[in-house]
Amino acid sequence: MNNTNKEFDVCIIGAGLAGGVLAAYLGKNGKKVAVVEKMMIEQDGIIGELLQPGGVEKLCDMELEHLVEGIDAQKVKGYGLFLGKERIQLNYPQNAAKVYEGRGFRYGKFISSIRNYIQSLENVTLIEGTVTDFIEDDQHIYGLKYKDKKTGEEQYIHAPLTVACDGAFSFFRQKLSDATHTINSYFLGLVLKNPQLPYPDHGHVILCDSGPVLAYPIATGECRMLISFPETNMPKKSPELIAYLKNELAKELPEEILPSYMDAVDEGKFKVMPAQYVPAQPKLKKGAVLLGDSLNMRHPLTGGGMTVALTDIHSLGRLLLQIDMNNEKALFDTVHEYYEKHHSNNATVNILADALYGVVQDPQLKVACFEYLKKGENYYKEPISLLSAVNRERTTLLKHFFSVAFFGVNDNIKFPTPSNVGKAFNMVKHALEILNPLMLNENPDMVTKGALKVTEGALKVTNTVTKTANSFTDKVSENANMIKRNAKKITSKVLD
């Protein structure tokens, strides 16, 4: 085994979003970082191809915004939201100061201008080659070892921080981390060519009866659309795919985009992602760190993914500059502080995520939300702060999500039903059971984490119970049912 002739202050595995940017913010700043990467070609993906405001905010923070410039990145300033014929315009946040804008790309493209500035910093070595391992013993990671692509020979780093930002298929997570990953749903990517959107320089969001569609500007003539499948089997191509996708799916699309709609499914150049949800729970061990992907994952339907992991780069980022490297009870500490901010900076980026996708999914949830929305900017203000990632407080977040759950309460109550009591009693039960696990995956505080404790042992209760009380009315029925045959039985011989 040959060791690399330099001494480097973090070796990083990947050079993804997560690894490169990271790598880009420590090199300039003078630490010497190794980062080794298992494919330099330029990547074609589905999803990290829209940037919200906050993420764009993220980058100028740490003085890279020229990271997504020369790309044909296209400016985003807010959403379209449409349910069945009805449409809403959602702008981002702006101000005297300030006018918040995201940005739409080719993945491939963002990833190779960061690639290609993290070769020209002198503090840092693009290395291409496949890492096995890492060099550690119980306590401790010393650095990793990688299979040399033009060599095949194996070598290893030695440095005081390790960085596994492996990507979402992370070989290194189970080493870091207790989370498990769930798969809910799946998202089929096209690209629409020459589109006419309903609202230019919007992201759009269709909310149809299987699940929502997603399309926003990626380049020049160039619009992605996701569409998503809340099966757990992947969508694979087929008569029946492509039939349902002309003949069911586009009735519910806006009309303005169907001619390139239709034209990409002709074209037939699918691709497939899964939807994942990787909580962060790491474990800690000294000298290693998860990043991106690899520590935590939510749904995409709100985009917030790479919001996320440039969040996370510019906390620890910023907390490595402070140190001394080879101070082992500092990198330890500082690793911890990390993994701590992590919480509190993405919280609501990560619930609403999964909760929006779970209000999407439920039709009374969904008509609602859209309602709530539509009554117009003093409504929809605060929930699209929070969907760019601008604004970040968790009691904005949870003063939304019940104030649409219970928007919805209020319309079914207005004719008191035992149908419509039913309906609004599930609509609260639901909007519940989509978001207590959400928020006590997000380190909450003791005292919310209680209360938290109590409702989910409600829930459970009040489950039983419906169970319960479903099963006996079944039996009643039943057995009314059966008295009435018994009955005509008894009639049709008393008549004979």
Ligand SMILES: Cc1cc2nc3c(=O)[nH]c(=O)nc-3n(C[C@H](O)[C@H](O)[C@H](O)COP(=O)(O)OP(=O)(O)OC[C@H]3O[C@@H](n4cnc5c(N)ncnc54)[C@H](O)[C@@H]3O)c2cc1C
Second form
Amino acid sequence: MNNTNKEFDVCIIGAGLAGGVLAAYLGKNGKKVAVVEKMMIEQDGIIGELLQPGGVEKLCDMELEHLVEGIDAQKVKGYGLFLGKERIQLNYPQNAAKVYEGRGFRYGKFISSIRNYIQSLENVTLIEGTVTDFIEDDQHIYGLKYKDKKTGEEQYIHAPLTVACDGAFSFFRQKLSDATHTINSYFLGLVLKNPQLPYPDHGHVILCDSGPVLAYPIATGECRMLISFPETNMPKKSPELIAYLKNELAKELPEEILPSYMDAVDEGKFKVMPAQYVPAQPKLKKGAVLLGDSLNMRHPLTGGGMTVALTDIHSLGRLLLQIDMNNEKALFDTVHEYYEKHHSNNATVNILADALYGVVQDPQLKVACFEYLKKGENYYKEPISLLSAVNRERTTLLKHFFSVAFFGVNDNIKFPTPSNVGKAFNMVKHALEILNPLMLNENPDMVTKGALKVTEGALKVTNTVTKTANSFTDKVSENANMIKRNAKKITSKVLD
Ligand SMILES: Cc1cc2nc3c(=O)[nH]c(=O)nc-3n(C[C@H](O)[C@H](O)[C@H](O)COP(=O)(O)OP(=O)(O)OC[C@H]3O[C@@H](n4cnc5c(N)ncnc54)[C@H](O)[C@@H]3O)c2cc1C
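Form predicted alone done, so how does the form predicted together with the named molecule look?
Shown next: the complete complex, the earlier chain at its head.
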């Protein structure tokens, strides 16, 4: 197969967020782009509905902020965090020059806005069809094959670069990456109509016993609610599920939203999506690259997916605009550089998402995290800047992650009984177990690798101390039980 007859500089698989915005950025800056999308009808899904301020910034950097206009997008100014009867408000960062804001919207509407825009660009050709394979040999990918929706015929597109943006259930991921995917949990989605939100214009994270519940505005008078279920328990519509939502979960939700929540449960329009973890582990092959969920996925808890994709589009797009697309070496080097930058730009967003999910699933760390953020602006300011993705410093993330764990330790060893010491060590151990693999999957530099070695050592020591504390606790309670039994015997003898 050769690579003649090049009509396009880039061909893209999928016109979702990643493929659509990449086409927009490259197309409006003079590259010739073909995009093949299998489903042009507007979807009514539960993914991608809160764009963090860091993602809004990326759209602005590419001069594409108009894509979130005219879709009834709602301004989001921060978060409300709930635990039991307590609640705290965490506003997004602001300074003299800027107030950072996110946007809540219907993903389908956002994607339609992107597709309408690229169809208006002279340099972009949007085709409805299903991509069936790459055009490739062992060394190189030369373009793609697709089945045209209208004619049903197989067609070919040749281009120096093929970008696979085929989303969460990507077929092309396996061809360009060594990553395997893991399902961490499921999200059940509902739409609350005209809810009374405790913090209007804010996202809401409710830390329930069974897992986190999220709520954020997505249109005028509409709020998305996502309810987390563990990976062992994929929710299916049934009388048991409805009873659980109405009788159990409802008790843990803020009172204000209960009427609209009960209505949404009665309406029963449930949608379920898995929360997947896919680390970015691309294999380099000439002429092709992965972008968006096909490259990398993290837990949706922090709403980071679109921000990561937009960051990558800006990074890859800028590099591509600087090179001659027919210079094979320059193109190969560009793809390599883009993958390197993917980690340095997005590691914090990725690590935070899965680390925070790990924290809120651990009853002790969850309380420690809430109490830590409750201490005031000096404590929550940097964590919220990480969550909003306007701050991407790994050191800031590590600082606060361990501060939360040690804050919990301090609380436990105020009364240093063996059991409390054991709990404290367990907490640090679990924190390290959550963080280490996530860090390792983000292409750590030498310094971070060194730090991870130290934490691995700490983990071993912690394990030993925990075991000792646990066995000491067991011994103490064994002895206590023996004393109790003997006391009982003596009492009954005396009574006899
Ligand atoms: C429950 C849940 C909630 C989430 N909430 C948020 C959130 O609030 N904020 C946030 O930032 N992120 C969120 N995310 C993540 C976010 O939705 C994704 O990161 C983002 O949508 C990825 O965009 P994409 O373009 O890679 O994939 P998609 O938008 O899924 O696009 C893939 C496109 O490829 C097309 N396609 C697939 N195969 C082919 C083929 N063979 N031929 C042609 N076309 C094809 C599909 O039809 C689709 O249009 C959430 C994820 C989940 C699971």
